[in-house]
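In structure tokens, the next block holds one chain alone, the form predicted on its own.
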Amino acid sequence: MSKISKIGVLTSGGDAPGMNPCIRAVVRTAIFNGLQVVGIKQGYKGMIENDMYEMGTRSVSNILNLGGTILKTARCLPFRTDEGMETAYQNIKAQGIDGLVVIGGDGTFTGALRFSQKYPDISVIGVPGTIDNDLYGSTYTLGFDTATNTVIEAIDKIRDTADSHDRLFFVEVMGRDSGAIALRAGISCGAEAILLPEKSTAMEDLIAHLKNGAINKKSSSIVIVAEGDKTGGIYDLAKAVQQEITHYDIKVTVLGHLQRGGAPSSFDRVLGSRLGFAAVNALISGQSQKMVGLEANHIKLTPLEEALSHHDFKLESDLLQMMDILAI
């Protein structure tokens, strides 16, 4: 059993709904087990700048319903250097911290793994917090469910206008390297086409599909485009389609950072609580350099190195088949 006495908790990289429930679970689980907790502001930047504070049970009251992160978040280039890491190490040692819970995505985990390898006396557990849902070792990541529901709500509203005016809307959603949000939102909203970074779509095939929809008397069309789609930028894509399909009034909507905000869904509140609880228990049991995740509705520990080395995270094959079949 590891003799962890004080845990530092931080959020890093892009914010994601569900981070606050996770922070709350980390703080209260640690205190329940007789440990002290330090909140580290703005991720690794807070470690370097010594921007930390003691947290108690009341420090995390009334945050379950809040989007974003009360600890703030930032990307920190100095932490990638040996000098930056050494400064961070000296600061957390001075605070008496001997265990870290880091909440974020692959960039966060890369920094955490390198830090723990360099300073093995600091145990580190990662919690997957990214709306892209693209980390190996967890079926769902914090924020994905909320972000997808936000996209669905927005597209449902766009559909009302599209139907009223016989319009074709191209809607760009987040997902530079992952089409998880686009795929689930597209199926949920009945999109006529979904363009994903994982699947190439020829321009002529897209145009033929949209023309066929018009022949079948569809009053509107929604095309969801993940920002990492290889077809090209959404504005150029819309322009190219407009030249071939003139009867539609084509509009473009980029949802952008709207997708990151908002109160976490019930799923993300429970997921954040489960993963925060599991992260503290993993530290107490002597684990380090691991990520806590959820697979088959059970908590699973995956080595950070393994989570980072797998870049073959695949979208569900049945959903990929459904997206074309259900859009006819």
Second form
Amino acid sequence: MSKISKIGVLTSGGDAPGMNPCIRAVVRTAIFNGLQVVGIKQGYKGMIENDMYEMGTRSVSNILNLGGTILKTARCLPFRTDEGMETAYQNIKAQGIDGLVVIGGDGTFTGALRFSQKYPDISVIGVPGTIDNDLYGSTYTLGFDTATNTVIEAIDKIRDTADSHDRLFFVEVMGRDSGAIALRAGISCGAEAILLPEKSTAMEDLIAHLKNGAINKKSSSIVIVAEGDKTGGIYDLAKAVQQEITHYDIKVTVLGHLQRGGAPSSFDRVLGSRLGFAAVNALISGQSQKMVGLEANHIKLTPLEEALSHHDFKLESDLLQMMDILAI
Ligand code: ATP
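Coords for the form predicted in complex with adenosine-5'-triphosphate (ATP), given the form predicted on its own:
Once more the chain from above appears, this time first in line as the rest of the complex follows.
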């Protein structure tokens, strides 16, 4: 018999496509197992402000195809304080919640771990939900695949105009600390260069590479720049390159928040469903302070402490190795 009788589910930090399929899986798996489920609105803010509601199987009808999160999300400063956590705990206890599924990124997990260390009678399981794909313990995080597909669709369109006008486009994509979206999108779109926070690129090398492209009769060039690239802001970068490469008309596009939206891809719908299902089963089997992830196509539980202690999340080395070679 499970010790858990009532599960609270929340989404926190940045929204990511795939959160809704995950919420749906949590609700239905819990109800199938005879548990009650409460939806907590706006992440930890809803715990502190007691903004929660009972969910049933029909509360999650027709949400598989929706981007964003029906529970809404927020960044909540008061949850970082002892007083905020105590208020959240009292509200959770009053609701009768004894297990939490938190869907979010490393900040969300840090909060969850602190909360459950302080109040060990509440079991907590984390689900990696962030478009940045930068959490240790899961090869993929919810939203990464959809966000990358959105970027690819946009860059394919940019390529059409770049090609027609002999233009060089600098395209900024999300990723303050992680180049995962930039790298995947760059390989998928045949970008001439990909600038990543994890890898320094010398300006002379970039210019030489782009000049070489022109010598090889490329009719257009796309340079993908992750937000966190250290070479300099995208506008300054474009200006510096324009001084050296005058035959191309250089344009800058910042894709921005459109990368977060849209219907989740098939991959993110299935991943959200698998992780939500696994999170509830982990709570039922007595687990706590763990993250559910997918590694080698199998569900894996990683202690939150371990998931949070690895900041050396690596990009795929073969993609890094091929990115310049395939763009010659
Ligand atoms: P993303 O990767 O999309 O940014 P995230 O989960 O890392 O998602 P954050 O804004 O860093 O997003 O964290 C979400 C929330 O988690 C914060 O608003 C806060 O409520 C809580 N949180 C973060 N760090 C802590 C902490 N040290 N102690 C308590 N709560 C925290």
